[in-house]
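In structure tokens, the next block holds one chain alone, the form predicted alone.
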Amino acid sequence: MGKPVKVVVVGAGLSGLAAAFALKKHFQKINKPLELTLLERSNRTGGSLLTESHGGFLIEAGPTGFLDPDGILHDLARDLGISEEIVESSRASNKRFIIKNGRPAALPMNPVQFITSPILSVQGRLRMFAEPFLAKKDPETVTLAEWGRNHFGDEAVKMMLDPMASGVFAGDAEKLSFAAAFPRIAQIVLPHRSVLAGMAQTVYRRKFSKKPRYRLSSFIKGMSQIPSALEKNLGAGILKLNTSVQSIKQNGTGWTLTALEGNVPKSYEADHLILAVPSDAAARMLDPLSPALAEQLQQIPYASVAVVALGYRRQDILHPLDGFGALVPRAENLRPLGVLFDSSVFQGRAPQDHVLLRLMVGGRQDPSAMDLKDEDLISLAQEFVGKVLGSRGNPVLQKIYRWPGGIAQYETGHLERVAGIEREAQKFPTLHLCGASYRGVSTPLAARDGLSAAADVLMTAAAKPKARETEARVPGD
């Protein structure tokens, strides 16, 4: 059968495991010999994709869900055997929250609905009619805020694009790229004047499209299904945990890397290296490799966050918890970003007469409330639903979520550091970086770099770089 082809993925948070299971996938397909390892410096795969069941409740401690425009999840769960297992959520779900207030106040849905919403004033709403009128063409390089100011108005952005970048990014609208942040949104208007122009020419084209249309979906056990799914196709040997990489070593067109298995030093060659980790920690790796690519990679900022779940009794808590939840303006003077109705979201996340709610606290903004102590979290939580949705008993669940580093920031220039990053590596033809540091932060986006990762290698296998030898150490390890 010939020679095997050695790759070595480092990082099983959903990007690696897809970009693993792809290249097994194809290897058996042609019938080739495939030499594949993945190493996880933590003692779990699926990365922010992590479920818990605690007393009935099961609690997401990353994404609620995934929304899947191209239906690349769709086809993973499809080519794992688990579509069955994939639920949509409540047609309740589509109503959306904004504090204003301090009370929820439900997105408009349609013009009717807009003409009387609480959320913006007449002014602020007379603003956002004109847009066809005062809008102008914007560049490529517009920040999310200005991007709404030129549309809708200051008002507009306090009140909607503000929450709606901490609800997304945990960001700031102010600094977040509109083009790499929102791309689809950006495709559709960027080239028009007026958002209601690239708006109508969307609707027209999904009118004649055959493609389905997939609404906001998670699995039956939650989001932790689809890296289990992947972890468990992988077979044996393939997968080594609380394995931390020490140093890498471009040896020829290849690589050593040196790593240690819990306390245990180990060596792997690699003909190919997939780093399927945060850029940071990608920067880590290379720096001693190549200086100038880590400096690209370390000038993605990064925001940290904590996520509060608590659970109720129905019966104690006022608020009817009808829709998906609830998103916090800056102006507000709260604290959390903003809180989430799972329970109202999927079935089976909450036992009977209970509710699941989840709040989000830190972000961009707020760094500090990372080093708030986790009864000082839980209070804040305790407060912003009592004051919010009105609760009349304690929780019967509490549990605290951190992920430090959390949420890679596309802010203003995001793309034009890609474009430098991927340039710099083109310098190493068998590394290849995926992961949601670049090209999209959502968990199909995820999968996809991880799958394209894998097609690079697939596409290079054959060629013959020229041969160096440089040595990297990881700082720290």
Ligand SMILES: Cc1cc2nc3c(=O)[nH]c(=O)nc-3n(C[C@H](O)[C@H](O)[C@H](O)COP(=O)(O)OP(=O)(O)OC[C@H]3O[C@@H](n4cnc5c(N)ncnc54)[C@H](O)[C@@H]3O)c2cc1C
Contents of the next structure:
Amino acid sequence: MGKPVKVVVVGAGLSGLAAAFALKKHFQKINKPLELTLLERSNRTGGSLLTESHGGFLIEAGPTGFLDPDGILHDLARDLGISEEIVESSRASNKRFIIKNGRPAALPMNPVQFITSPILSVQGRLRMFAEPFLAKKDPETVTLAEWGRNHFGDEAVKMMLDPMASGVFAGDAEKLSFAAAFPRIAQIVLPHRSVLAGMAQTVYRRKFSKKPRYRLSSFIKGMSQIPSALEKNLGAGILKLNTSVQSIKQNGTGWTLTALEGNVPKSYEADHLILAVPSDAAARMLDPLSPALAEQLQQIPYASVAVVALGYRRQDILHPLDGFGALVPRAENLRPLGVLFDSSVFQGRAPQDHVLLRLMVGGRQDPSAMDLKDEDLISLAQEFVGKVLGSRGNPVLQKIYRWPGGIAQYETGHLERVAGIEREAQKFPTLHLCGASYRGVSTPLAARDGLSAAADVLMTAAAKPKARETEARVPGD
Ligand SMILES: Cc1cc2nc3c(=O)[nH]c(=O)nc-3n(C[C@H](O)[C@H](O)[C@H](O)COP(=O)(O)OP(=O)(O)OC[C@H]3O[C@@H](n4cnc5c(N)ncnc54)[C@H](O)[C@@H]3O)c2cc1C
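And the form predicted together with this ligand, for comparison with the form predicted alone?
The next block holds the full complex; its first chain is the one shown before.
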């Protein structure tokens, strides 16, 4: 059967787990021996995916769910035999709110609602309808806010795009790159240069498309189910938890890694190395080897965010919670970035006659929120719920989850930065970088990046014996 190919994956978040899963599957399929090791610093797999149960509440510490237009996580779930566990968000959660004058106002869902919506002033609404007729900037080089001002005017940026940047990236619309952070919208806009024209065509095309359309989804037991299933599939001896990689060195065409397992130094050898860690962690490991690569990796900024989960008796919240949640424009001078009505989005998130709310605090525009003590975070979240949704009692559940450097920010220049990183990394054909820092921040795209890294390993490994054959062939043989 020959010598096994040794692959070490560093980081057991979704991208690292997906990479390990795909490697195992591909090598089994081609009947080649693989020696696979997955090293994870913390005491669990999943990275940003973590679901906890407390007193009958099912709480997501990180992602609420996944939007999966290309079916990446749906396919992975099918391969893992957990398709039946996927749950779709409720129809009611199509409705989304924006806080206006301290109260949730429903975002318009169709042109008729748009005309009567109080979110924008009459001038603001007329400005939006002028969009197809105005000259447009190149969508590939502008920030989200610049793009929005150009297409829809300043009011739409303040009331809709700035909260959207906070809601998706915990980011800053004045810094996020439109094309890198919102590539799907950019794709719609590019051929038409008009969102309204592009959307009209997309709606028309979708009508005739045979592609399945997935709603926002999760799993019955929450987002942790996917890393749990991936971990189970790995089998024994592959995953090493509590193992933090400290440094990596080149060893011929392969690698030697030094890690700390608790306080005990350990070393690992690899023919191929997949770094499925955030780019700043990859930069620290790669700095001695390639300062140029490390420097580019370090340039990707991150936002830190805290998630405050509050469980209430249903009767104690006055708002009907008939939607997905509410985002907060900066002009409202409220500290949370938004609130999610988790128990209205997916079933089984709160006990009978209770509701679960989750608030996001911090992000790129409010980094000092991470210095707040737990009790301060809880009281500002409770105050927000009281003011904005109306409450007449204290929560029965309070939980805080902190994500320092939790979400990569695709700010202007991100696409060029990633292209530069890819160019520099190509100098090391057996090194593969993947994860949410580079080509998509959502869970399906993090998984896709892990799957692609596994495919790259396979291609490089398949090319290697050929290279050896060529070297070994003496002229005239
Ligand atoms: C609060 C929050 C809300 C989010 N909401 C959504 C959402 O609703 N929908 C959605 O699709 N996405 C959401 N995301 C984004 C999504 O969760 C992540 O982008 C994705 O899970 C990242 O996966 P990853 O594998 O790239 O990285 P990570 O999950 O960060 O995993 C990296 C792993 O590497 C490990 N590691 C780091 N350094 C080392 C080292 N030296 N040695 C060994 N191991 C190391 C870490 O411990 C970690 O387990 C959210 C993220 C956050 C933080």
